[in-house]
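A single chain, nothing else alongside it, follows as C-alpha cells in the form predicted on its own.
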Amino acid sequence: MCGIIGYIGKKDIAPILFQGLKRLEYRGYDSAGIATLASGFHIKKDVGKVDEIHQRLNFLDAPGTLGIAHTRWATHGGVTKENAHPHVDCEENIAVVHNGIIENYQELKRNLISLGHKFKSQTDTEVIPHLIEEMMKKGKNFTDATASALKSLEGSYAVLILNKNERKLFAARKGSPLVLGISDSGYFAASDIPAFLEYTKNVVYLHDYDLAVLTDNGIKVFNLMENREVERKVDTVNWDIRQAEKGEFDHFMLKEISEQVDTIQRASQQNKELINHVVEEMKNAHGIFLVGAGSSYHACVAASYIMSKVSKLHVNVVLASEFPYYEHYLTDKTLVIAVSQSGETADVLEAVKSAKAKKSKVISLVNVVGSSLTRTSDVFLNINAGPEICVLSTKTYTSQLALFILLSYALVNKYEEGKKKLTRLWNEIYHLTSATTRTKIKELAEKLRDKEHIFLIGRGLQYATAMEAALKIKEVSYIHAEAFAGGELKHGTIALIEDGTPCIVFVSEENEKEILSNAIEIKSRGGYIIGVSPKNNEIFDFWIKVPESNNENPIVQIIPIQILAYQLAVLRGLDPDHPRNLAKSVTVK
C-alpha cells in the first residue's frame, strides 16, 4: 500500500521518478506527487491517477538530479491535494513520503503545535519532517536529527527524506518494504523493485531500523537499533524488465494469467536438497500450521486437501490475521509455514513473530526473495513467478499451488512423480490461456455482467477452487460473489437462490455424483449453472471444459474463473489492474 521511489545521480531526474511511479501505481493509490531539489525544492502534487495529474501539472519538466515521488493510499486524513506527498516542514527545507502508519503521531504532532509547528495536512506523515525540523533547531546535524526523529516513531515506516541544503537522500524503514537499488549512474530507493528495474538489477534489502544515506559517491547504512554503520549485500534480482511492462497486452492481468505456462514450470523448478530439507523439516514437527492471507490462505486451504490425500499429513490452516489467536497452542516443536506473494503482507509479518515468540520454526513460500519475511523465515523457498503488477494475484497463486503440489509428493519420496505432474501441465495451461478459451468465456462474462450475485460451489479441493474464484470475481468485477461447500447449502445458502442466480459448479471425477447432486438442487430453484468440469453435463446452462487433473485440479480450474474475473472487469467499465480501494501488498494491519 502506496509507492515511494527516489533517485541521486548523474541522471535527470523527472523520467526517473515519472516512470517510477507508474510501475509502482498497482500497489493501490489515490493522490501521487514529487520533490525534485535543483535550487531549492520543486513540489508537484495532486490527487487522482499519475498521467492524470501529469496532465496537470507535467512531472517531466521537473529540474535535477535528486529526487523522491510518491503514490498516496489514504489513511490519516481524507483524499485531498493537501494530504497527497511529498510533505515539509515549516521553512520548506525538509521533504518526505511516507509509507506506513505512524501510531503516535497525534502525541507528536501535539507537541510540535506546542512548539510553534504549523501543519498544512491532516496525515501521520507531516510530523516526520517537523520532527526534524525541531532537532535540528536543537543543534543537531541533519543526520543525527534524522536519526532521532526517526527514533521516537512508533509504528511502521519507509521513508525517503531531502534537505534543500544538501545534496543527500536518506531512505529508512521499520515494517514496510524498502529496497535501495545500485547502477552505474546513481542510487535508487523504492517500495519495489520494478519502480527501478529499467537500470539496474544490483539491489540491497534495507533491515527495519536500518537508514541509509544516498550520495553522489556510495551509500552508507546506519542500523538505529544498534547504533551503528552495518553492512548489507548487495543481491542480482534475475527480473526481466520486460516482465514488468504489459507488453502487448492491454492489461497486466491478463498478461499474468497468460503466463501461467511457463510460471507452473519455474515454480516446480526447486533445489531438490532445499525441497528435501523442508520435507525433514515437516516430517519432524509436532504439530504444522498453514498461514497465509486473501489469494495465500486459499493456496493454503488446498494444500491441506493435497497433504492429507497424497501425504497422509494432518496440518491446520489459519488466516494470518487470525493466527496470533492460536499462540498458546505453539511450541518449539511447531512448524508454521507462512504464505506470501510480497513477503511484505503485515498479518503474515505478526503470524511470524508470534511464532518465533514461542520459538517455533518458520518456512515461508514467497516470491520476493530479500524481503521480509524471507529474512525472518528459518528456511524459504522461491515460487520463482517473477514481478506480478496487477493488484489481483493470479500467477502466484497458481505458482504457490505448484510448490505446495511437489512438496506434498516430496513427503512419500515421489519427488520426481511430482515434477513430472506438473511439467505434464504445460499443454492443458496453454489451451486454457488461449485466445479460443478467452472468446467463449468472454460469452459467459457478457451473460453474467449486469448480476449482482454468483455463488460458487464445490467439494474438497473444488472447494478452495471455489473460495478463490469467488475472491478473484468480487475482487475485480466489483459483483458479489460468495463460494460454498457443495453440502452446505441446504443448512441455509439455498434460500438465496432465486430465478436465475448464477452458480458456478466445480466438478471433479472424485466429488462428480455429488456436487452434481447440490447442483441440481439449484437449478430446480431457478439457479443458472455454469460447469467447470471435465465432461457436459445436461443440468449446465454453460458449460467450461476443463481436463481432469486430479491433485492438479486446482491449478487448472481456477484459469478460465481468473479470465473470467477479467472480462467481466472489462465489459463493465472497470479497471482490471487497480481494483477500487485495493492494494498489491497490504502492509499495514
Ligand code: M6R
The other form holds:
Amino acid sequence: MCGIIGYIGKKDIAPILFQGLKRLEYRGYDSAGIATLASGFHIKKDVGKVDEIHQRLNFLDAPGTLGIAHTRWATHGGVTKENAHPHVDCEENIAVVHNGIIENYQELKRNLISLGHKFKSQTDTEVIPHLIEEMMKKGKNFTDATASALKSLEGSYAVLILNKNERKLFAARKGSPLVLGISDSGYFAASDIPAFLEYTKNVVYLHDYDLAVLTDNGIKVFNLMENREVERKVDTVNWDIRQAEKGEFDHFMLKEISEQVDTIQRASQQNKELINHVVEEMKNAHGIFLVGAGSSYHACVAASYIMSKVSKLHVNVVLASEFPYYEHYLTDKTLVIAVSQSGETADVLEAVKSAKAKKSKVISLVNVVGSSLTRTSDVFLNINAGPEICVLSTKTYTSQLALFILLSYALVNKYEEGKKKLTRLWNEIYHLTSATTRTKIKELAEKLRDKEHIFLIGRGLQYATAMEAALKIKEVSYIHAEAFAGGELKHGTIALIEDGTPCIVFVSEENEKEILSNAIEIKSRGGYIIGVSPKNNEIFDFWIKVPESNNENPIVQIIPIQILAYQLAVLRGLDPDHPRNLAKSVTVK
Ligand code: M6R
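Switch from the form predicted on its own, shown above, to the form predicted together with the ligand and output its structure.
Expanding to the full complex; the earlier chain stays at the top.
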C-alpha cells in the first residue's frame, strides 16, 4: 500500500531516506515526503514519483541524522500535496508517516476538532499526530501519549513517529508490515527489508501492538497489549542488495523475469523434513483449501490440476476475498494452505483469521519471511525467490508453482523425482529468458501493441496459465486480456471474435487435439492465432516455441507471456515496474 522508512544514527539522513524511498516506491508511488530533525523539523513532500519530487525539492539537502519518509498509495483523500505524508499536529511538534488504514478516524477527527485541533488534510493518518498532541497537552510524556494514541486506533497501522523535542524514533505496528534494521552506525525501521538492505542484514520483525523506541543507544520494544517491555529476536536475512537493484536491466520486471533461471532452483531446495510434515498434514486433513489473491490464486488453480493428476488429492481453490463465504465448511480438521508472495495481503490474512477462528490448521507459502502470514500460520514454506520489486508477480509466481509441484510429488513419495523435474528446467528457462527469445517476442509485441483486446485459451493446467497470462498483460500494458477454458468458448465468448482478434493458445501434448480444435473455431471467425506450443501448426499465425514439460508446463509457458506483457508496456510508453492504480502488497480489504 504505502512504504515507510526511518533512521536514527551517525549517518547523514538524506541519502538514507532518498534511497529508501526509491526502494520502497514499488509499494505506492503517487506522492512522497520526508521529515528530518535537526534544530526543528525539515519537511518536504509533494505529489509524483520520488525522482520527480526530488527534482523539484531536492531530498538530498535535508539536514540531520534522524528522520522518516513515506511513499504513498492513496486510500483516504486524493493525490494532493496536503495529503502526502508526513503529517503533523497543530503545533508541528509531532511528525508521522503511516501505512495502513485507521478505520475509526472520522470519529477521532470529529472529537479532536471539537477540542480545537486544526486539520490540513483529508487523510486518516492526520489524527495520529493530533491525538499524541492532545494526550501530551493532558500531561502525558511523549512515550505514554504515543502509546495511548495508538491504543485508540482501530484498523491497521505501521507508523513512524518523531517528536521535535526528543531525539528518538518511534516505530509501531498493528496489521501492517514493519521491520527494524540494526547496524553499527544506527537503527532503521521500514515496511520492507530492501529499504535498508545496503546497510544491514540484521533485522527484527515487530509483532502486532509492538511499539519500538529507537535511540542512538539501541532499541527497546514494548507491547501495547501486554503492557510491558518484550524481547524480539534478531534475525539475519540471506538477501543480497544486488537482488534489490536493477543492475544492467532497464526495469525490475525484466530482471525478475530473467532471474527465474535461478529462482526455480532455489524454490526446489526445500527442507525435506518440513515438506514431509506438510505432506502428512495434507494427508490427514478432512478438506483442504488453497487460498490466494491475484497471481497467487492462479498458482493455486494450477496446483489443483497438478494435485489431481499427480497426487490424486482433492483440493478446493478459493479466492482469498471469497473465502469468508466458505467458513461454514471449516472445522478443526480442515487444512488451509494460504499462498502469498508478500505475506501481507489483507484478504489472505483475513481468510487465515477465519480459519483460525474455526481452529483449522494453516500452512502458508510465502516469499517474505517475518511477514504477518508467516507469523500467523502454523507452518510456513519459504518460496525463496528473493525480493520482488516490480509490482507484477513474475518470479514469485513460478516459485509458488515449483513448490506446489514438489508437494504434489512428495504426496506420492516421489519427492526426489519432483525435485529432479524442476532441476531439469534450468536449460529450458535459460533459453526462454534469453535475448533470442526476447527479440522474437518483441516482434509479436509490435504486432499487438495497438490492439484493444487479447483473448487467451487453454485447457487443464494450460487454463490456469491463460488466467495468469491475461492478468500479466492487463496489469502492465492496460490492454484488455481475457482467459477462457478452451471448451467454454462456444458457450458464448466466441461471439467476441472479429477479424484480426488476437488469441493466445496454450497447447500441451495432453490436450493438443481439443485445444487446437478450439483454436480453429477462432481462426475460422477471423482470429489471429498465437500458439504457445512445443510444435508448430499451420493454424498458428505466430508461434512461440516452448518445450513440452507436462506438469511443469505452467512454469515454462508463462515466461514468454511475461516477456510479451513487458514488451507491450515498453512499446506503449508505460512504466512496467509501476503500473497505474496498483500497489505491490494490497493491505486493504
Ligand atoms: O503478495 P500476494 O501474493 O498475496 O499478492 C497477491 C496479489 O495482490 C498479486 O498477485 C497481484 O495480483 C499482482 N499484481 C500480480 O502480478
